[in-house]
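Next up: a single chain in C-alpha cells, the form predicted alone.
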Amino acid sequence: MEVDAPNDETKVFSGEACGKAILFGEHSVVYARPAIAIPVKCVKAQAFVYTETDDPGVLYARDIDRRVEFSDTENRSALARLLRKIVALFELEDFRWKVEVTSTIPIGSGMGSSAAVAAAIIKAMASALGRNLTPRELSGLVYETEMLYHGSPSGIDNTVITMEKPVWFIQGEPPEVLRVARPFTIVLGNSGRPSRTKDVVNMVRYRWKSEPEKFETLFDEIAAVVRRGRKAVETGNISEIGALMNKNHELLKAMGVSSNHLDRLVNAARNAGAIGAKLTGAGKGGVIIALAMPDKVKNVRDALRRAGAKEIFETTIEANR
C-alpha cells in the first residue's frame, strides 16, 4: 500500500502482520501432526520501504535501535541476513531503498515475530514493486526467510500470519481456515523470558531420538487433542476449548518444554477464573495463552500480572460461519 511520505520523500509503500498463538499443537505439529493457529491481531510488524531517499539501500529497526546496510555483506545479524535474503527473493541487483520495521511483538515470545516482521517487509517490497502477492505466495516467501531462524520450521507461523485467520494446519498439506463457530476471547500473559524456537525444537528432536516411544505416544496423544479442538471450535464449545487446552498443557509439561514460570502463570490465570490455559509457542519461556468469558477477563488480566507477566495482550477470535 502506498502512504503519505514524510521528510519530503516522496514514494513511500507500507506493510503490516499481526501476531499469532497456537491454540494446540505445538512441537507435534514438527512430527506430521496436525495443529490449530490463532491469528493476534491486537500486536502487529509494519514495514515502510522508501524508494526516493538520500539514505538507500539500508534498514532501520526503530523499536531496538538497530541499523543495517545492505552493501555490509560481513554483517551476521539476523536483520541484516533477513534482508539480504528479502532482496534476493525479490531478485533485486541494485537494492538502493530505505526500509524501516516497528512491532509490538514480543521478540522471542512464541508470538511469531519474526515471521510478521518478514511478512511486513516483503508486503511494502512487493507494493513498491506493484506485485500484487496472494496469501499463499507470500506465505512461501516468508517460509524462506523463516528458515534463517528456526532452521526447518513447522510453517505454521507463516500460514497463520499471512492468512490473519485461525487455521488447521498439517506439515505437508494445504493449510484449512477452521470455521469458528463462537467468538472466544483469549488472554496472553508474556513471561519477559525470551525462548529460541530453534533450540527447544532441537532439544525435543534430541528426547524424541533418545526415547522415541515415550515421545511418539506424546506426539500421538497432543495430535488426539487437537482433532477434538478443532470439533470444539467449530461446534462452538467453549468449555471444551478449555479443558483441551489444560491437557495440552499437561503434555507439554511431560515433553519437558514448560518451566516453573509458564507453569506459574498457567496456574494464576486458572485460578483467577480461567476455563483453560496453555504455553503457546516453543515453551521454555514465552507466553501463555488463557480461555476467559468476557466476566472473567479483568480478573485473569489481573492475576496474570500479580503472577508476574511482563506484557498482557487480548484478542478476540471472531465466529465466521
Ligand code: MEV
The other form holds:
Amino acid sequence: MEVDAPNDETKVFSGEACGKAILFGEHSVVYARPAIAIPVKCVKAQAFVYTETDDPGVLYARDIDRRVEFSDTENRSALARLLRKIVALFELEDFRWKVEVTSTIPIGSGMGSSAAVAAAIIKAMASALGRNLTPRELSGLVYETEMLYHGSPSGIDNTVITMEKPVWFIQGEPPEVLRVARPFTIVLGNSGRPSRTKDVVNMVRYRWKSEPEKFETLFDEIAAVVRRGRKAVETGNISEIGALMNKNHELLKAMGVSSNHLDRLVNAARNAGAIGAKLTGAGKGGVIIALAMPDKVKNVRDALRRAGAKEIFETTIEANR
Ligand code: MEV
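Show the form predicted together with the ligand, please, the one above being the form predicted alone.
Every chain and every other molecule in the complex is listed next, the one we just looked at coming first.
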C-alpha cells in the first residue's frame, strides 16, 4: 500500500502483518502431524519503505533501537541477515532504500514475531516494487526468512500470518481455512521470559532421537487431540475445545517443553474460570493461551496478571459460517 508521504520528496510504502497463536499441535506439527493456528490481530508488525532517501540501504527497527546497513555484509545479526535475505528474494542488484519496522508482537513469545516482521517488510517492499504478491507467494517468501532463525520450521507461522484466518495445517499439504461454528475468546498471558524456537525445537528433536517410541506416541496423541479440536471448532463445542487445550498442555509437558512459569500461568487461568489453557508456540517461555467465556474474561486476565504475566492480550475468533 502507498501511504501519505511526509513531504513531497519522499515516497513511502507500507505493509503490516498480525501475530498468531497455535491452538493445538505445536512441535508435533514439525513431525508431519496436523496443527491448528489462529491469527492474533490485536498485535502487529508494520514496515515502511522509503524509496527516495539520502540514507544508504538501511533497516531500522525502532522498538529495539537497531539499525543495520545493507552494505555491511559482515553484520551477522538477525536483522542484517533478514534484510540481506529479503533483498536477495526480490533479486535486487542494488538496495538503497530505507526500511523502518516496528512491532507490538513480543519477541520470542511464540506469537509469530519473526514471521510477522518479515511479512510486513516483504509486503512493503513488494508494494514499492509494484509487485502484487498472492498470499501463497508471500507465505513462501516469509518461510524462506523463517529458515534463517528456525532451522526447520514447519511453515505454520508464515501460513497463518499471511492467511489471517484460523487454519488447519499439515506440512507439505495445502492449508485449509477452518470453519468456526461459534465465536470463542482467547486470552494470552506473556510470561515475560522469551525463548528461542530453534533451541526448543532442537531439544525436542534430540529427545525424539533418543526416545523415538515415546515421542512418536506423544506426537500421535497430540494429533488425535488436534483432529478432535477441529471437530469441536467446526461444531461450536466450546467446552470440548477447552478440555482438549488442557489435554494438549499435558502432552506438551510430557515432551518437556513447559516450564514452572508457564504452568503457573496455565493453572491461574484455569482456577479463574478458563475452560482450558495451554502453552502456545515452542514453549520453555513465551505466552500461554486460555479459552474463556465472555463473563470470565476479566477474571482470567486479572488472575494471569497476579500470577506474573507481563502482558495480556485478547482475541476473539469469529464464527464464519
Ligand atoms: C511454531 O510456532 C512452533 C513449533 O511447532 C515450530 C514449528 O512449527 O516450526 C514449535
